[in-house]
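Coming up is one lone chain in structure tokens, specifically the form predicted alone.
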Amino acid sequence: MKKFDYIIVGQGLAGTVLAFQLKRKGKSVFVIDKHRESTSSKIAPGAYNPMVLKRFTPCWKVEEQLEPLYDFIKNFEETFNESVHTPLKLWRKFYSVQEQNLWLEKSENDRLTPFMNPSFIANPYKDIIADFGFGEVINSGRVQLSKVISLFKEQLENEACFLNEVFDYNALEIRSTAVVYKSVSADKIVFCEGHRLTDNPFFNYLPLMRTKGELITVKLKGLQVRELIKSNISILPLGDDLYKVGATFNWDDKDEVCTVQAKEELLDKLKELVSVSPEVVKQEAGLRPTVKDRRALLGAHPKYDNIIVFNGLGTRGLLISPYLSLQLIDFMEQGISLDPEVDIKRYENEMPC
């Protein structure tokens, strides 16, 4: 029987981020993961910003998640020697001379400071409408997710530490000292499963809902835009003329099949904001993993201290997976409070008898 420190079920977002942390810290993990070509990570722009845009507010923690951000990146660059990361300028579209002025007022509060450029900036694009020009955002970047996802995955394969396959929870046995599936054993088990966690028999009566989300990747042709503008919808940039445009969020719908409605609905915005016609190239689908209260779920059953769940990172989860990640390892390896704002145990009285 192989033996490791932790078998991580699940390879998207937070269970890269998570395993990758583990390895650096000198533990031993075994990934098990149903390899899927389209799952919310993988098609997910990969975009982060530290500021909520639609009231000009900073993210949950921002100040303590952008240092975990950054050295994530860097050791993952310098463990793979690719890059994965590209610095990026962020406008936000105003629609109002109030929107400058409320844009202009936060502007100098203290902690926002450091993420707002205070001078408006005119459109420079005859292409692009947004007659009231734009707020341009600092400190904000993109990764190449499904790339992160596909060299940690390789890197697993060669090491002989990933299974290629649905998790069968049956067949997972919880002793005192250690969980055994199958032919591999662990100190503990981590579920980052995504929006399967509804499915989950230790973690299904925490309120995770799956949240469809749709892209679509067009050409615009000549537009000749580098920054990644936010109105109502996104547009980022990817080289020769293609932009993905998102996101739809659809409460409804629980499957991962693109729909004619959401393009419909993508491109009427995009409209809106460019007036060149789009050639639309691809159309992507997925489900992201949201909470009611839109915090994180982190933490150990409360039956099982060695089955742990590590979920709900939500739409900034590229922000924020490093900097939980690493609380979660103290939890785990040294019994460190977690935040009790994304500790599982909040929902402790939801759980069946």
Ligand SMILES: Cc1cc2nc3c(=O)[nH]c(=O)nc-3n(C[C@H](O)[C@H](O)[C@H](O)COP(=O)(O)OP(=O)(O)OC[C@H]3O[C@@H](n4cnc5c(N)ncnc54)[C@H](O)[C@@H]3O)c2cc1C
The other form holds:
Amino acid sequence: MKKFDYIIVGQGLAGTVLAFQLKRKGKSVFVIDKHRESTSSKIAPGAYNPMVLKRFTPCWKVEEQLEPLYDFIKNFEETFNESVHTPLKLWRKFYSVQEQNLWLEKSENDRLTPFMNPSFIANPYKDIIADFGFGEVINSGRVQLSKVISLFKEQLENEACFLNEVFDYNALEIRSTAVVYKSVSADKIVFCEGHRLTDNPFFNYLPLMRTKGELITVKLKGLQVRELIKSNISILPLGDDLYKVGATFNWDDKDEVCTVQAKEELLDKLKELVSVSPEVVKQEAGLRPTVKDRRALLGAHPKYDNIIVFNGLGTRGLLISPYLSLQLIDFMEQGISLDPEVDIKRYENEMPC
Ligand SMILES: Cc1cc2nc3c(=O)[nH]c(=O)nc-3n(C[C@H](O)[C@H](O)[C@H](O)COP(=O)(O)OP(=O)(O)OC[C@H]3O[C@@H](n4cnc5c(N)ncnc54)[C@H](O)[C@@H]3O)c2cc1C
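Can you now output the form predicted together with the named molecule? The one shown was the form predicted alone.
Let us now look at the entire complex, which starts with that chain.
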């Protein structure tokens, strides 16, 4: 029997960030993940920014999240001696003079001043349609999530701490001081299964909504945009005239199949922003693990304190996962209470008797 501190089920963004942070703190981890080409974490552009750009407001607890994010990135890049992060300027397209005025007004708000350049940016690109210019967001960037996941997986495989299979819940033995799965035992097990939490018999009472999102990668010859531009869609420059364009939000479909409707919606919105004809080279779809109250799902099972969940990262998984993973580790290692806004205790009365 191999003995570890933690078994982690699922190696998307949540499982990767949590397992990496646990290892940094000297804990041993064994990760079980069923390989899938396309998951929410693997298709996500990995962009982050500190603001909600519809209403020009700060993201939830953003001041507490940026430092853990940058710390995670720095440590990850140092550990693997690879670059995964690109700081990017984010430009929000203005649609009217009223929006420009609102931007100026909001940039004087104490919480927003560190994230907003109060000056307007005149549109420097002949092929971008933005008569009212842009507002620039400070502290934005991109992390190549699929690279992060594959580098970490390779390390786990080399250390014989990785199993590529669908977790069999019936094979889990729960003891008072340990959990045993096949030939592996651990003090605790953490489920980081993204939208597949709905299949998990321990946590399927939690109100995970799952919001489908689709993206296209397009060639826009000669556009030469260097910033991440956000209008009613985002365009992220990848180099070589390629841009990721997205994403859609669909609350009804619960599959990961690409649709013609989403492609047309994205191309229609792109036409309002870019005058160059796009050539679509790829389309991807995924299910975001979103929650009814828009807060993550962290904590221990009401009956078994060694069965834990880390889920509900929603639309901004990159920004919040390093911060929340540290909070979850403090909870698991030292019994420090979780923030009630993310603690699954808030849904305890939804658990069937
Ligand atoms: C189109 C789109 C664009 C997005 N863009 C961004 C963005 O730019 N920035 C950002 O921060 N966020 C973005 N997001 C959100 C982000 O992708 C999610 O918040 C995050 O990836 C969720 O990570 P996760 O690890 O919880 O889930 P997942 O990525 O779904 O990973 C779960 C993993 O667990 C495995 N798994 C599940 N169940 C089991 C099981 N029982 N046994 C074994 N393995 C299992 C799966 O195979 C998978 O590898 C986007 C999402 C979508 C869909």
